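Next comes just one chain, in structure tokens: the form predicted alone.
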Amino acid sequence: MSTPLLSAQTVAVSYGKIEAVLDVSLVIPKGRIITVIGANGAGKSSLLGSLMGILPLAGGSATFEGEPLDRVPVEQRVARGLCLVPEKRELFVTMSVAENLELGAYHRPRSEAKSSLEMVYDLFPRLLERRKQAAGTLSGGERQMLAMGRALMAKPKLLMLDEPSLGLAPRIVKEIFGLIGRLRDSGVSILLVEQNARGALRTADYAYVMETGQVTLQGPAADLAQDPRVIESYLGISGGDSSCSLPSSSVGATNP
């Protein structure tokens, strides 16, 4: 069996005495889209922060391409091919689109960065059209594209996306999910954290459900989309009761 791109074992994250992530294990195979869905406050963003090295682990461990990530600083994780697009996007709003993109390739030779820039503009034609505009003048959807494009400039092996559809119009959300599928097809593995369970499950290959800091359910995304518990909690007509818990005994033994 091939080594997974990223593996997390019993990860825990705390903010002082507050436990945000209790005991989460997941596997990200190469060339797949893995999604983590759950309500706001489930611990999804904290999980991503710990994998990126932004937040310290209170317990557990993680490996990337079989190598431990313990004590590896954020910059080295980026150089190894691990990138995060945060929920708030964190763009330099007074700098141009092109300048923001160039910052994403700060650790790479200029010749390599040029080919990545061409790829980003091919994926996001609107960024090419607006390359001289200040990032702060872009629409919400364009800012999300820029944040994703900047991360792609680092040539990631694993791209972690934190709520990429948040606050966007339905038409733009559909476009973003389509782009995520194209990235997977181009060879980039994706860890997608989303409250938009319907879009995430349609896009992903495998899914984990997180509630109150724990994984309560996992399995192939297409199967979870048909699971009555997921439908009731996350896919109902009115959005369901996002606080509804799934029993811990429902955690599947199958890995992606």
The other form holds:
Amino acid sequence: MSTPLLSAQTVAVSYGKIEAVLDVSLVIPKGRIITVIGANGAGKSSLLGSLMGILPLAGGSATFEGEPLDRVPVEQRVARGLCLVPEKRELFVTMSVAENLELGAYHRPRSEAKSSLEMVYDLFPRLLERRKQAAGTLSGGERQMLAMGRALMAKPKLLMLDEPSLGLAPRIVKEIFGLIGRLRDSGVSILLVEQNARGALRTADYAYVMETGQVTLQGPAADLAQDPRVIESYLGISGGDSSCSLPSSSVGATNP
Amino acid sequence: MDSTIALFLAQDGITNGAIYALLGLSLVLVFTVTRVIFIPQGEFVAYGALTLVGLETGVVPGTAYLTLVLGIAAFCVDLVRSPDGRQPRVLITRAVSDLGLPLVLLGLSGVVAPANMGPWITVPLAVALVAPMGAYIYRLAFRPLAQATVLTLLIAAVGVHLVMLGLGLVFFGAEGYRATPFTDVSLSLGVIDLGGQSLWVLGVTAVLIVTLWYAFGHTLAGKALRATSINRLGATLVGIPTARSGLIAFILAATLGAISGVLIAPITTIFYDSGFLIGLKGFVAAIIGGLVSYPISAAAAILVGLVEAFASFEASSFKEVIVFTIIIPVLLWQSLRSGHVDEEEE
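Please move on to the form predicted together with its partner chain, as the form predicted alone is already shown.
Okay, now the whole complex, with that chain kicking things off.
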């Protein structure tokens, strides 16, 4: 087997004395969607933060394309092809949509950025319409699109998405998950962190379940979707594969 | 007061206001990018002005040595602190910017000072001597505190201010100095003469403001700086080195301060401690702009200049009081409007 794109060994993250992530190991092969599901506070976002380099590792190590990541500053991780779309989007709210996207390609030559921009506008025609609007005036779904678009401008090899479906209407959630699948098909590997287990398991190739900072289950996403423990904890007793919704909200949309 | 006096005061006020505008813009820039309320901004004004006087009077100014000392200190601190600092390539770049640059500037000062050269040489050199200090001071005092609260950063800023004030006294002495005007030309506008130096002040300020506006609005580097000030985490995530954004903000602040200093040196007598009060008036303007708005700060700076000019004519003993009183209704209004603001969203 070729070297995985990203590999994390016994990663630990802590905030002072509080340990958010304990001994998590995961592997992300090229061209796959890997999902990490789990309840709020399970340590999923902390895991992403540490892989991105915005949170220090308290233990363990990570490699990207076989190269160790420790002590690599965030900007160099971005340049190497590692990108994070954070849960809160972190857009430049008073700047225009076009400027947000332009800055996404900060470390790339302007000529390359141009072709990426066309690609992003192709994926998100809505952003093209709103390119002159301030990012702060966008709707929740558009903000998520802009955050993803901005990350894609960096031409990531691995795109890490933190709760991309959070707070979005079911129709938009489906759109976003569909898009994640298309991105994988275009060669971008994806690490998807979600509370929306149903949508995530349907989109992903392989899944990890996190509880209180540790990986408790892992396996091919389709298998996990059938696992009684996952069904009980994350998909609801009714189970099955019929809906796509946030775990705590009512079932909003049905599958076609 | 007749109209001639009013016009004269207005000219004076606008000239000073232009300087306050530059300082106000620097303060807004530094605060939005690094969250530092940059009290020592005024010291760069005094340093710039007194460095120029030194070069004109044939003395190698103390700032030339101070820049070298700060450069050496910054170089050593980075050598110890930064993990990749010992790679040869990084080491060479740093040696050039921290040791080579101040040495060259010191050498130039040694040549220029005794040769009695004109303002076309001395003025840019004075600015160049002070500007790198912004970078060294940021690296020595503020970058290690990048994660600290606004209050901690403010305390550090006050500390830097006191140190620079003391060094100013050591290097320049307690006496006040005035530089020779850049030109003897003056423009006659009806009843008043517009002094050549006032024209320089207004012209240079206008050019700088337009340049900054263009750089922030239309260049990637400028947008990256703005992005850092809007959302630091977002900027980090797109790969903008936010520490470098801070560095650029401080270099710009020092440069703008030094330029302000050389511009007013021929108009006002500058003492080693004059900078503080001048900087504070720029600060009033920045506060009126909420420490975030460039256009409001610039407009407020002109207002501060005008108020100061008319106050000094009508009630000269109260002129500072009147200027600083402007800040009270503004603060009241801002606190009423915004309610409670959390210092930092974590």
